[in-house]
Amino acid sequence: MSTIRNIAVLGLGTMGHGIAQAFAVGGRHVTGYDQSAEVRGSVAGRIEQNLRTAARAGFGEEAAIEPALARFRVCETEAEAVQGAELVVEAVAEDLEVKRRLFSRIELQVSAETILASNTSSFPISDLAADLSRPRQALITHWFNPPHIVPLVEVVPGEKTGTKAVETTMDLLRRVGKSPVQLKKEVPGFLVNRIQIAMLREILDLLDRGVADPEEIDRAVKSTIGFRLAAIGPLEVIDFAGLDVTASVFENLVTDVRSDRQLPAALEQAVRSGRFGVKSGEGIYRYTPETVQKKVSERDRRFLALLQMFHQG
């Protein structure tokens, strides 16, 4: 199987810069572009900071930071970024038309064998690639934040995606140290987001009903579900618990577990009032620039500790 060496990442914000970093650390030559000059100007510094945090946590050495940074180049135009790319990953705004127009534009500027990958969180590739003349080369690679740390990447082909494009992408992701999972069917939200939304609906309902405070809900989940699922998967959990016991608990609770399609009140009210989370300074919790930086550093430190155990397993 031919190994991809040259990759372009379009959109260098929260997800894009981490995706570019993962490929550069994995030995690939990466070009990047973002329509924001401010984002383009800050991306190298953000990647360097990530690499130094990782080195302090035992992932990589300080001596490897400069070579990794040297493999990443920021471009001033989209056309310059995709020139010679064997894989183009888009991480632009989560807007169907924006992504479709980008794919149609890029397809005209790359070779017939270039793979076009979207980091969309919800749109099926069949919709994103509807206007392409080479839909066989289009698929989804759905990364998770922070993408330079979280091992999983969901690979979601469409009905017209070619087998070679899927196999080449899976091979590349493994070679750069990721743990790709290929979905067999296109479903909205793919695999992980559907599970997360189902869990989040019940969590927010418990918050709406005043069953527990936000801090207690977070602590409860981290100390049980999160603790166990960091070691074994949910289907293994119920095997160890006993499927007969699981069936009984399911039947006892399922009628009281939230199952409607309404936006939970806590989420709806927060969005209406402009409380979007970290980016607005308030969501479920309150944040300042200082606390955000502290929380991100602590989050990444804990994620890197988990990553060490993941690789050991």
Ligand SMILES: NC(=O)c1ccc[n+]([C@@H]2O[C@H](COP(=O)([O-])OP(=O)(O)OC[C@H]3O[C@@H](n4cnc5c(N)ncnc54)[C@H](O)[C@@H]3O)[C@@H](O)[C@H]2O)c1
Second form
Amino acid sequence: MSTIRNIAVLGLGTMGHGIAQAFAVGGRHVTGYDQSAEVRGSVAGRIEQNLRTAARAGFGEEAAIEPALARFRVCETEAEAVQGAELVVEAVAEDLEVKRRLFSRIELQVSAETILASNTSSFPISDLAADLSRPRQALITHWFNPPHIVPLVEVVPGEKTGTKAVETTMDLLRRVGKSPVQLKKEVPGFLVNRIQIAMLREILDLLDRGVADPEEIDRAVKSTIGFRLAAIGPLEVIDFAGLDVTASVFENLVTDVRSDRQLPAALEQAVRSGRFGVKSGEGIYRYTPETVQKKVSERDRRFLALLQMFHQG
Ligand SMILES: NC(=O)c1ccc[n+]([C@@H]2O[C@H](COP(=O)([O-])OP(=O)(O)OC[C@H]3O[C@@H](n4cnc5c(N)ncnc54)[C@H](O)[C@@H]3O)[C@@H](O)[C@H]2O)c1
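Which structure goes with the form predicted in complex with the named molecule, now that we have seen the form predicted alone?
Zooming out: every chain and molecule, the one shown earlier first.
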């Protein structure tokens, strides 16, 4: 199978810049475009900072930073970015019409073999590719934040996606050091977000009901569920616990855990009052520009330590 060497990333925000970085570190030539001039101007510095944090944590050599940065080129137009690309990854805003229009525009500018990948968190590829004349070339590659560190990428084909596009994408992701998983069926939220939202609904409900403080909830999850799941999968966890025990606990608790469709109050009130999290300086916790930088570095240092363990098997 011939591997992809030239990749365009559209939208260079939280996800796009890290996706571009992962491909550049993996030896690919990456062109990037963002509609924001500010983002275009700052993205190379952001990637360089990520690479220096990684090198300090033992991931990659300092000497490999400049070559990786040299493989990434920011373009002034979308057309320039997608020219010659064998794979185009869109990581623009989560807006169905914006993404659809973008795919339709790009399809006219690239070769018939170019794969169009969306990093959407929620839209089915069948909807995103509805207007395309080559839906066989379209699929979802769903990365996780921070995408240059978290190993998994969900690859979700639609009914019309061609086998070759899926295989080429899976092969590319493996070659750049990712751990892709291919879904057999297209379901909203794919695998991981469905699982995550089920857990978050309960966590936010516990917060709403004042069962514990945020710090205690975070500590409880990190030091039990998170601790175990960093090493083994949830289905392995229940095999170790005993399926008979798991069945009893499930039956005893399932009627009590939250199961409705209402937005939990903690989330609803925070969003209504503009507390969006790190990006607005306050979410569940408070942040200043200084603590944000420290917390991002600390988070990435911990993630990189986990990644070390992950690669050791
Ligand atoms: N943030 C996450 O944890 C996460 C995880 C997985 C998937 N996603 C998905 O990834 C996508 C991007 O999310 P994000 O968190 O990086 O958002 P973001 O707001 O940080 O970045 C989006 C970037 O796209 C740019 N943009 C918007 N429209 C554009 C266009 N038409 N052309 C070029 N650039 C454009 C914006 O200027 C911005 O810099 C969304 O679909 C989101 O659902 C996000």
